[in-house]
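So this first bit is one chain, no partners, the form predicted on its own, shown in C-alpha cells.
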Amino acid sequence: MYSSYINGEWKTTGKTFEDFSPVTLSNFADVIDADAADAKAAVEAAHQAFPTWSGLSADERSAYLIKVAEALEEMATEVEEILINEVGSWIGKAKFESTTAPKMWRTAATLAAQVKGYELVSPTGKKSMVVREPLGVVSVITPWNVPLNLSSRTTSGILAVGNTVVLKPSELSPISGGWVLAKAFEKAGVPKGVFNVLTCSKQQVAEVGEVITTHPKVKAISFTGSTKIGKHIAGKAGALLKKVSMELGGKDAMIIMEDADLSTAVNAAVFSSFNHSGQVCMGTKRIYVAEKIADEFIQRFTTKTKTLQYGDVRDFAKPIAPLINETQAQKVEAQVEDAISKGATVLAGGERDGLYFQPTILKDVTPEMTTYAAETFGPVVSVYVYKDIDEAIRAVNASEFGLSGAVITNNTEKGYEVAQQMESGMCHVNDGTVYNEILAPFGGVKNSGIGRYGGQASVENFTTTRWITVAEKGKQFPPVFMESN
C-alpha cells in the first residue's frame, strides 16, 4: 500500500484510489487517498517543524540531504521500476531519473551554506545589515511526466535554504512523484514534519488544493503544470500575499540557420521533439528551419523520425513510450485530425495504436488549426520554413509560451545574437530546446511560468530578505521626543 506521508508517519487508513499504469493498461497501485483534514495535518506538521529546521546549521542540514541522495541511489533499481509502470517511462528515461535526481539532492546540499547577505554602510554609523531568511512553509504541486526528478529540483532547493515543505505529486504519479521520496527522507532520519507528502486522486485535488494554497500558515506556492491551473492557483496566491513560483507550458521553438551543420540540426530536433513521447514541458513544438536547407533538413529529419520504435519501454531500442491516458491519447490526436482536416500535411507519423502515438511531423501548419499556437503535449512538431532570419524570430516570438528555444548554426557568435532576441526563460545554441543543468536558473516567460529553479536561484526564490540595524549607542532623536536629563 502506497500512502500519504504526515509528519513523519505514514497514513495507513481511508479510501484509496487505482494508480493507472499506461504499460499494462490496468492498475498498478492502490493509494491512499488525502483529503482536507490531512492537507491541514501536513501544513500544520510543516509548521512545528519550521523553527527546529531552520535553526539547523548549513551543515546539519545539507547532511541530511545527502543522506536522502544515498538512500535514493539505494532504491535506484525500484525507483526504475516503478517510473516505467507508473508513467511509461522508456528504460532509458527511467535510468535518467534514477540517476539524475541523487545528484539534485547532493547539489541542493551544497546550496545550504549558500544564503548570503552583505552589509551596508550606513549613514548614522550603526552595524547595517541585509540577510536571507527562510520563508516558512511552502507547498509544492509537481507533475507527472518527469515526477522524481521535478519533486527534486523544486523541493530540494526549499528545504537546503531551511523551509519545510508539504509536497502533492500529480494523481498521475503519487509514487514515483511522491512516495520515493518521502521514502527516502525516513531512510534519511530527517526529522518529523519537515517533508510531507499527500498522495491524492482527481477527485480530491480540489479540496486538498485548495487547503495547501490558501491555508494561513503556507507561505509560498511553487507549482508545476499548465498554464491554466497555474493561472488559478496564483490569482488565488496573489490575492493572499503568498509568493508564488510557476513553471508552466510550453511551445518551445528551435531555429535552424541556413549555416547549420545538418547532423547537429536532425539529432537535436529528433531528440527534443520526441524524447518521451513529447510529453516533456521543454520538447520541440515548433522547427523553424532556412529556406536553403530545408529540404534536405526536412528529408533526414522525417527518415530519422520513421526509424522511432515503441512497444516495450524496457527495449533500449524502442525508446518511443505510451502517452499517460487515453484523454492525452485523445488530445493529441484531435490536434493532429484538426491540422490535417485544415491543410497541414503529414510528413511522418499522423497515427496511433492505443495508448502509443506515432512521431508525427506536420508541414503547412496554419494560424487556425489548433495545434499551430495550443501546447501539444505528445509526439507532434510542426515544421516551417522561412527566408529570413528576422521573420523566423518574429514568428517564434509571437507564441504566447516562452519557456526553451535552440539555434542551430555553425556561426555560433551570431547563434548566441539570435538566442538574445528569442522570447524565453532558456535557450541553448547548437543544443535541442530539452536541456538542462542542476545549478542553472531554470524557468519561462510569459505564459510559461514566473520565477526560477536551480542553484542559486532557488536560493533567491525561497528565501525571503530582511534589513537588520544595531546601533551601539542609543539613538539620537529629535529633542521633543526625548526624556529631559
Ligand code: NAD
The other form holds:
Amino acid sequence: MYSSYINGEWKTTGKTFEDFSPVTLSNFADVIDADAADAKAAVEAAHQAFPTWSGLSADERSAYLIKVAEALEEMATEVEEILINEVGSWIGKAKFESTTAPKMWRTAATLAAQVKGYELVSPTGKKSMVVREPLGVVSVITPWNVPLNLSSRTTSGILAVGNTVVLKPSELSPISGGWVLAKAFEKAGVPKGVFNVLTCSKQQVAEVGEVITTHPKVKAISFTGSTKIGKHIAGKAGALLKKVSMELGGKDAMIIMEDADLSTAVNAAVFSSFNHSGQVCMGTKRIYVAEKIADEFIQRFTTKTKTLQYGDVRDFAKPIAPLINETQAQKVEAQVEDAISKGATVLAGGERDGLYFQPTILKDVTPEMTTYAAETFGPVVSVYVYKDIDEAIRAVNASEFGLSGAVITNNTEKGYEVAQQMESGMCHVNDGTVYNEILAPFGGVKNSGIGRYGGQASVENFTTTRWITVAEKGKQFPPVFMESN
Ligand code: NAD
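Starting from the form predicted on its own, produce the coordinates for the form predicted together with this ligand.
What follows is the entire complex, opening with the chain shown before.
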C-alpha cells in the first residue's frame, strides 16, 4: 500500500484513491488519501524538526542527502517501472529521471556549505555581518509530468540549506512524485519530520492545499504546475506575506534563422516538440522559421516527425508516450479540431488513438485559434514563416508566457543577440527549448512564473537575509539618554 509519510511514519489507515495508469488503462495502485488533519500533522512535524535539522553542520546535512541519492540509485529499476506505469513515461524518459534524480540529490549535498554571507564596514565601528538563514517549513507542490525530477529539484535545494519540507505531489503521480522520495528518506535514516509527503486525491486537494499554503508555521511555498492554480496559491500566500516560488506553464518558441544548420534545427525541433509527447513545461510549441529556408525545413521536420512511433512505452524505438488521461487527451484534441475548423493546415499527425496523440505539426495558425496562445501540454507544434527577424521576435514576445526559448543559427553572435531580445527566463542557441542543467537557474518570466531553482538560485530563494551587528567597543547614544549623564 502506498501512502503519506508524516513525521517518519507511514499512514496505514484511511480511505484510498485509485492511481490510474495511462499505459494499462486500469488502476495502477491504491493510495491512502490524506486529509486536512494529516496536513496539519505534517506541518507540525516539519516545524518540530526544523531546529535540529537547521542546527546540523553542513557536512552532516550533506551526508544525509548523499544517502538519499544512494537509496534512489538502489531503487532505480523499481522507480523506472513506477514512472512507466503511473505517468506513462517512455522507457528513455523513465531512465532519464531515475538517473538524474540521484544526481540532483548529490549536487544539493554540495550546496549545504555554499550559503554565503558577507561583512560590512560599519560606519560606527561595530562588527556588522550579513548572513543567510533557512526560512523554516517550506510547502512544496509538484505536477505529474516529470514527477521524480520535479519533486527532487525543488526539495533537494530547500533541504540542503536547512529548511524542512512538506511535499504534496500531484494526485496523478503520488508514488513517483512523493512515495519514492519518502522511501529513500526512510532508507537514508533522515531524522523524522524533516521530509514529509502528503498523498491525496483530487477530491482532497483543495482541503490539503489550503492547510499547507496558509498554515502560520509554513514560511514559504514552492509551486510547480499550471498558471491558473499557481496564481490562486500565490494570491493566498501573498496576502499572508509568505514567500512564493512559482514554476508555471509555457508556450515556448524556437526561432530558426536563415543561416541555420537545418539538421540542427530539425533535431532540436523534433526532440523539444515531441519528447514525452509534448507534456513538458518547456516543450517547443511555436516555431518561427525564416522564409528563405522555410520550405526545406518544413519538409524535413515533417518527414522526421512522421517516423516517430508509439504503442509500447518499453520499446526504445517508440518514444511517443500516451497522454496522462482522457481529460488531457480531449483538451489536445479540441485544440487541434478548433484549429482545423478555422483554417489551419495539418502537416503531420492530427489524429488521436486512445490516449496516444500523433505528433502533430500545424501551419496557417491564426490568433482566432485556441492553440495560437493557450498552453497545449501535448504533442502539437505550430510553424510560422517570417520575413524579418524583428517580426519573429515581436511574435515570440507577444505570448503571455516566457519559460524557455531557442534560436538556431550558424552566426552564434547574432544568435546570442536574438536570445537576449526574447522574453523568457531561459534561452538556448543551437539547442531546443527543452534543456536544463542541475546547477543552472531554472525558471520563467511573465505568466511562466517567478523564482529560480538550481545551485545558488536555490540557496538564495530558500534562505532569508539577516543583518547582525556586535558592538564590541560599547555603543554611544545621545548623551541625554545615557546613565552617565
Ligand atoms: P496543476 O496546476 O493542475 O497541478 C499542479 C499541482 O497543484 C498538483 O500537485 C495539484 O494537486 C496541485 N493543486 C491543484 N489545486 C490545488 C490547490 N487548490 N491547492 C494546492 N495545490 C493544488 O498542474 P499539472 O496538470 O499537474 O501539471 C501541468 C502544468 O504544470 C502545466 O501547466 C505545465 O506547464 C506546468 N509545469 C511547469 C513546470 C515548470 O518548471 N515551469 C514544470 C512542469 C510542469
